[in-house]
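The chain below stands alone and is given in structure tokens; this is the form predicted on its own.
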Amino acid sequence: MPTLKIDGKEVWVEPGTNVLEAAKKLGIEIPHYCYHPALKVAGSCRMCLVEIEGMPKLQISCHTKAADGMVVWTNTEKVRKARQAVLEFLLVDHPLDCPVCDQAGECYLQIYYMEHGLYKSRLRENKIKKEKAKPIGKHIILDQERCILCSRCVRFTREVTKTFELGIFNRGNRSVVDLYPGISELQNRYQGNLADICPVGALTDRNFRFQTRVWYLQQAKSICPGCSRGCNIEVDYNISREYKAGGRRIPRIRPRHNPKVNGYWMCDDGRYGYKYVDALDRILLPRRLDEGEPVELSWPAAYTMAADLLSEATKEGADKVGVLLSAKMTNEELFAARKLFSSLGVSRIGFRVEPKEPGYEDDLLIKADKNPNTKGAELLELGLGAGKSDVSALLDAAEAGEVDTVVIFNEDLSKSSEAERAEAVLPKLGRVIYVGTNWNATAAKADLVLPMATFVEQEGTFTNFEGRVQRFWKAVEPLGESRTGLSILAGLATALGLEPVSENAEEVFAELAEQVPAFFRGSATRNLVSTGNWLRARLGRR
């Protein structure tokens, strides 16, 4: 373990650690552009220069390995002048469009100039003009004038996606980043990461571009619900009352670093798959069908109707009721739903819905299972078995007259492999209750529809395909009159006169962990404790 001193403070690091990362351990930020911890070192921007005792010249900290006894200075007069000179060189041909640049507030040319530059411009010549606002992919805009040739984007397409779409062309001050000849646009499924890693405004996100200024945004830690990988993400939500992002409460989602799950990246499907949160088809109020016509309800009336429908069904026998939960629901919602319906005597509780078009998987992050909590549902021992999807099993039971009441949570059967059967069978059932976030063909056929909150409107946990339990937090309030799954289940339990269900996710998880061994011991619990404080008191851990 090399021990070195940086700005007079001693630190020990793992062998092979560079000086820049060693400084981070002390809370010392060494400015840099080309360096990224998940990419190979390029050492091209020269912004991370530091002074090391015993070495006659300044050294780039991103490529210099920490050595035992090394003494490093990051803020001497010599270092500050070098940084100022590098900034002046980088800004020679940079356009003066900061007020209209979408990167303003997150641009490290701005940030480092204010911290390390503050020089008076000596440029008298005209700046070199290059191509601006050039679409290079479905999600990315390139502005060559703003590019500082850090090569992060080039290395990303070479080392991470291995698609080799970007390169640096020409020489000297005519050099530009561009697509390789013969490539019309980016084709990889991780394009959004290019906007994340660009330290300036050269690569911007077409979805986020000019939607809002970043100082109007706050962040909530969350988990991507796009597939069973469970990438850790930051949900950026708009807090300004005067400046709304085109009516969008959630202007963007970005990856949150977790070396054991997704590293620094996330796929485009997950990044841009949140649009349903504020879509026009959100279910905003409870609704019932009255002779085929929709009638809006208050929540008390909706709970009463739901309780009446379930009570009528269970009078004929609890086996007459089938429940289809969703692997998009949290562990807490699945557990509470199992508890509620089991107390009614219902045994047909499934969750598996086979998609009409199976998802695609790759070797980087994307999983074929497009649900965030399939593993959690399996650990809770949900499912009807019989070697088929739970939709097929329920439809078989309905066609055989064994089931005449179905409760469906957040699944559109018209998009399943049993779409045609579901369309024929659902209208013939005596009672259909739908609990979900957005209108769809299944919800339209339901006798009673209850609006459910989305993942950004609640907190809870998902269990990814590895069995890792991961917590996420609420970013915004539920839209309209929608409520979290726990709140809906709590209202149903009260209306049915059953044991109360807590609306607090922490309390429900504590109960879940006590009753389901898979959530109490082993990797699942350790992973949860590493991300939150929920079980520390119960587990006796600090």
The other form holds:
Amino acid sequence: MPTLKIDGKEVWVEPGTNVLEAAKKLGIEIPHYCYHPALKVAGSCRMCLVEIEGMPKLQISCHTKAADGMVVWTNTEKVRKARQAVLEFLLVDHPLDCPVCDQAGECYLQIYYMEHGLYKSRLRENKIKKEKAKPIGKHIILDQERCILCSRCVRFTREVTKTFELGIFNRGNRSVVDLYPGISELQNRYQGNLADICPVGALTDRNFRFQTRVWYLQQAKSICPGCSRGCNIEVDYNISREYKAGGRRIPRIRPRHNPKVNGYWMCDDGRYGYKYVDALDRILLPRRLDEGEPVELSWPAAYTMAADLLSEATKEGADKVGVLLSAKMTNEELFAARKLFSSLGVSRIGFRVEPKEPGYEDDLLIKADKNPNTKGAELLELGLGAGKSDVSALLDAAEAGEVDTVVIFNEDLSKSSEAERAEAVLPKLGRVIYVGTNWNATAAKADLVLPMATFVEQEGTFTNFEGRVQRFWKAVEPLGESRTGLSILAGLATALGLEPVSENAEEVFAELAEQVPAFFRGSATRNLVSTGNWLRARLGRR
Amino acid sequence: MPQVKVLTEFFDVPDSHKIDVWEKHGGYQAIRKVLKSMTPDEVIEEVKRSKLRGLGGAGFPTGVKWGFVPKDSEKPKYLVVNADEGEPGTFKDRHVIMNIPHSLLEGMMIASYAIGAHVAYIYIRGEYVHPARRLEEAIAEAKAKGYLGKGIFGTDYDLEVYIHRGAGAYICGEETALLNSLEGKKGWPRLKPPFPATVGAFQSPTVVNNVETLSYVPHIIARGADWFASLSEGTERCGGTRIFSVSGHVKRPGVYEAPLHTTLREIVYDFAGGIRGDKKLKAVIPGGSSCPVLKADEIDVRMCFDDLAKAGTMAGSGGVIVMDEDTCMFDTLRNIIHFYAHESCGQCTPCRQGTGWLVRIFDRIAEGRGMPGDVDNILEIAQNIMGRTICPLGDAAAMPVISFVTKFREEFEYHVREGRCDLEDRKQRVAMAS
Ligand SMILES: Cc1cc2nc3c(=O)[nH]c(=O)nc-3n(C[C@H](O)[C@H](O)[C@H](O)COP(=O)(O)O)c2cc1C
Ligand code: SF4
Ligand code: SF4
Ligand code: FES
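The form predicted together with its partner chain, contrasted with the form predicted on its own above:
Up next: the whole complex, starting with the chain shown before.
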């Protein structure tokens, strides 16, 4: 292991580590633009220059391997001057349009200028004009004047998506980033990442730009519910300026680095798929149908009605009740629901909903299963054991008259492979209860609808396709009168006079881990520890 | 001081570019000797002892470079000839190719054998239409005689030579940009390390050599390393001769071959006949436009790599650019910086932005809008490029700036202050006085 000294402090690193990363280990940030840990080294911005004893010239720390006995200085007069010079060079042709630039606040020209620049401008010449505000993809706008030609975006399309849409054209200071001739727009499903990795305001996100200034945003760590990969994300939320972003509390979602799951990236479907959380079709109040007419309810009234419906049904026989949970629910919700319905004697508890068409999948991140917690539901041994679709099994039973009451959690059957049959069968049933986040064809026809919180409004865990249990945190309060799944189950348990259910996800998880072997040992547990989730605390206690 | 001719001796032989003529003058004997009786290591040793240095610009000892190619690598090895000849003031390689293409081909054969290459490329600048054709003809001649292709000269050694024509970028003369261009990529220099000797063309060990460098090799093998080394007297680390391209305000511009102990004064005054119109000499750039300029009183320097370095400049590509007393140094430097800004590949910040900024400052001054502090700023910008770039083009742009401005500062100050040229003004004053 090479041991080197950086700014007087000793550090050892894995062989092959570059000086920039070695410094990071000591908490020393060497400013840089072109270097990105997930991309090949370009060594072109020249911002990361450091002084290495025994070498006459300054060296770029991104391309210099740490060597045993190396003595590195990252903050000498010479280094500071060199950085300042690079910044000055980069700003020669920069339009300085920060007041109207969406990157302001998280732009590394601004950040490094304040930290390492602060020189007096010597530029008396005109700046070079290039193309501005050019849409280059469904989600991305390019401003060539703000581009510092770090080539991160180009390398991303070459090395990560391997779609090769972007290149740097022309020479010298006429160089521009652009789409290759013959390509009309970005074709990859990961383009949102380009806005993230662009260190300046050259690539901005068409969904996010001009919605709000970034300094109004707060962050919650979360897990993308878009597919069974479970990319780690950061939910950027704004609750201090309600009028921003057209009233959306969540203006954007960004990937959160997790080398074991998603690296630095997430897909566009996940990134832009969250908008239902602030959509106008959110279910905001409990509601029942009275002779086909909607009547809004208070929660106490809703719980009473739900309890009545379920008691009536179970009186006729608990096997007359079918429950369709959802692989979009958390492990805790699934566990609590299983417990509640089992204690009512219900055994038909499924969750598998087959989509109309199989989901898209690739070998980067995107999984065909568009649910975040299928694995969790499987580990909890839910399902009717009837192959792919629990919906089909429930509909079979309903058609055969074996089931006449269903409770559906957040699954719109009109989007499933059984859409037509569901449309025919559901209205004929005695009782349909729908618990969900947004209005849809299935919710519209339910006798009772209970509004549920979305993933940004609660905390919990999902188990991804590899069995990794990942925790997420709450960003904002449930919208309207909606409540978390656990809260709804707790209310039902009380109304039904059953053993109480905790509304606290952490407590439920503790119980779950105690009772369900898969969550206690094996892959799930190990991974939970590695991602720093609840089980670590539990194991610590043992 | 007489010229000593190793290569240029053949320039006057009629049809020296034809294989039969070349062979009549002893051509293709060295490669036969190498294939028959020398191991690759012996060839490399011989070239090392000859003190042959790279004549493309960097002056790296050729034998040493060949020795860097790993012997145990499973990958194919490549020889690449740099015939991009882009450095302003340099035009010797064209003469070598036009007059003695077989000397180059024979040198390529010997070098390929020494490093274990079976494929060699000649990367030639796109503008060299005739030289490219001449090379094609020479290759065809050699092929027809079994000197190229499978089992050359009846041995079991194979060698194919391909010509690749450039598309007009100076930067593609830089060896790693050249390799990218050869591979069909954008001509951007690569980060080093790794160096081409280990990771070069197509990810394989590669030697890049200049046209002239390789053309000496057959003569070194034929007449011995000691003979070649001794051509330059008293120059410890360089041997042989090199061809100087002399241009500018001299009576006889052209190519002159001479040993490396020749002084710059001898080249300007003896070979090139002195200054046109018998004017006074003002300055000389000794090795192509990227080398620091020397003033008239600094030309008693020997043209060997080490002495020129000691004099604060470089031997470079041997392009001697001579300027007489009527040369405006501001205009000259403005011209040079325009060239480098235009040719910067744009990859790294200091070169891309620095050269582009300098151009605009020079243009502004030329328009008569100089401002106080301009000269200092020019110097500082050049210093901020120096030593901070991926490839030496950054330095190549900065060095002339720094040397011109420091050595002729008054002229630059005058341009900034008055918005005109001191020389013009002086001429007018003289005219008015008479
Ligand atoms: C910007 C730039 C341009 C260059 N152009 C040429 C050229 O046109 N011809 C050449 O032989 N070498 C050129 N070189 C030098 C090459 O990089 C390389 O050093 C040379 O080809 C090696 O051959 P040698 O060792 O035989 O000199 C250039 C270098 C730089 C930095
Ligand atoms: S657009 Fe952004 S990421 Fe791409 S090269 Fe320019 S600054 Fe870098
Ligand atoms: S120094 Fe200039 S030419 Fe060389 S890599 Fe950098 S930008 Fe390109
Ligand atoms: S981060 Fe090292 S050169 Fe750009």
